[in-house]
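Next up: just one chain, as structure tokens, the form predicted on its own.
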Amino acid sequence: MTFMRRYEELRAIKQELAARDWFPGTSGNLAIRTSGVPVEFLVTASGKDKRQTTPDDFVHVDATGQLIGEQSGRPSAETLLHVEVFNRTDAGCSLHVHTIANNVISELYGDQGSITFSGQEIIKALGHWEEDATVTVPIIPNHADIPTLAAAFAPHVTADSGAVLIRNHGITVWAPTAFEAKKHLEAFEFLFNYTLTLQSCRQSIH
């Protein structure tokens, strides 16, 4: 019963996310935990069109991302990003998207590392309530070759909740709960989107 809730509730998110277009050119991969120990965790399976709903969608993994028993399908590309996030913590949902607002913002940042956000009442939705909350997502280079990528991002995977910003490539946002981890990723979406428009309008005015 626990696995099927898990796997309704990613389905659920995939087509919402792929309602806003997060999705372009199959890109993008989603991870829920099905199981603590031994870790065990659905994630979408490789080149699917997202927009989409087949009984293939997400194949079942291992702790070290491989397939468990006999399926068909294979893992999508960054499955060694949800490996780290699901060995490393204890949290539930990770999330993987590429759009165009997270994709400038990384390049923007890229060269600082990291891009720091304050002043804004969306941070709350991060859990962060006090007056003057800032919070901070670090900025790792695209490496193409994924061990070396999720190896380059273990070191930001700290904590139950969290996010990463791959350099011209897309963000990971992970959480305790899949409502928590679309809820997060909906925020630094909006903070990314934000932000991007704020320095347009300032450049518009000058």
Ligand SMILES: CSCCC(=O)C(=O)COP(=O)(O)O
The other form holds:
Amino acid sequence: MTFMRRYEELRAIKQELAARDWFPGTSGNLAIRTSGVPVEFLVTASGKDKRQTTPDDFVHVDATGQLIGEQSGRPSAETLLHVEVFNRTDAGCSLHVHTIANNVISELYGDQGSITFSGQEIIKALGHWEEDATVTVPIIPNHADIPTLAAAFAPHVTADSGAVLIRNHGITVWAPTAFEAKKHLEAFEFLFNYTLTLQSCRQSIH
Ligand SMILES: CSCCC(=O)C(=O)COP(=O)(O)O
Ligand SMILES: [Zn+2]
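Any chance you could show the form predicted together with this ligand after that form predicted on its own?
Then the entire complex follows, led off by the chain already shown.
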């Protein structure tokens, strides 16, 4: 029952993010926990057009990202990042998308290794309700070797909610529930778009 509920949640998120055009060129991958002990999760199959809905959109994997039992399909090439999230935290959902805004922000702020946001109402969507709340997103290099990328990603996975930008690649966001993970992803993309729009408006004024 829980498995089917989680499957349906992930299918619905995939459809919503596809409607936003957040899966260009088959990019992106999504994962949802189906078991805590042992760690098991559903993850998108690799290389598929995530805008399409098919019976083979997700595979079920274990704590190391290996297929559980007899299944056709290949887990996302970036499953190891979701492995880090589900093994290191109690997060229930982990979402990875490539957008122009998250790529441009990651390049603009990549040398400083992070970007910090403050003074924005939408930070409340990330669970920070204080007046002077700040949110920092780390930016890691885009290692082509996925175990190396996962090793660079892992030290930033320290809480049940979080986000990491991968330079000129995309963002991975995780949270306790699928609803929260999607909400956080939307809030981060809002902050990225706001920052880029503000910078170009200021440039055109001066
Ligand atoms: C086509 S973009 C390169 C791979 C990638 O970064 C990605 O997010 C999609 O890979 P997957 O194996 O999950 O389809
Ligand atoms: Zn990717």
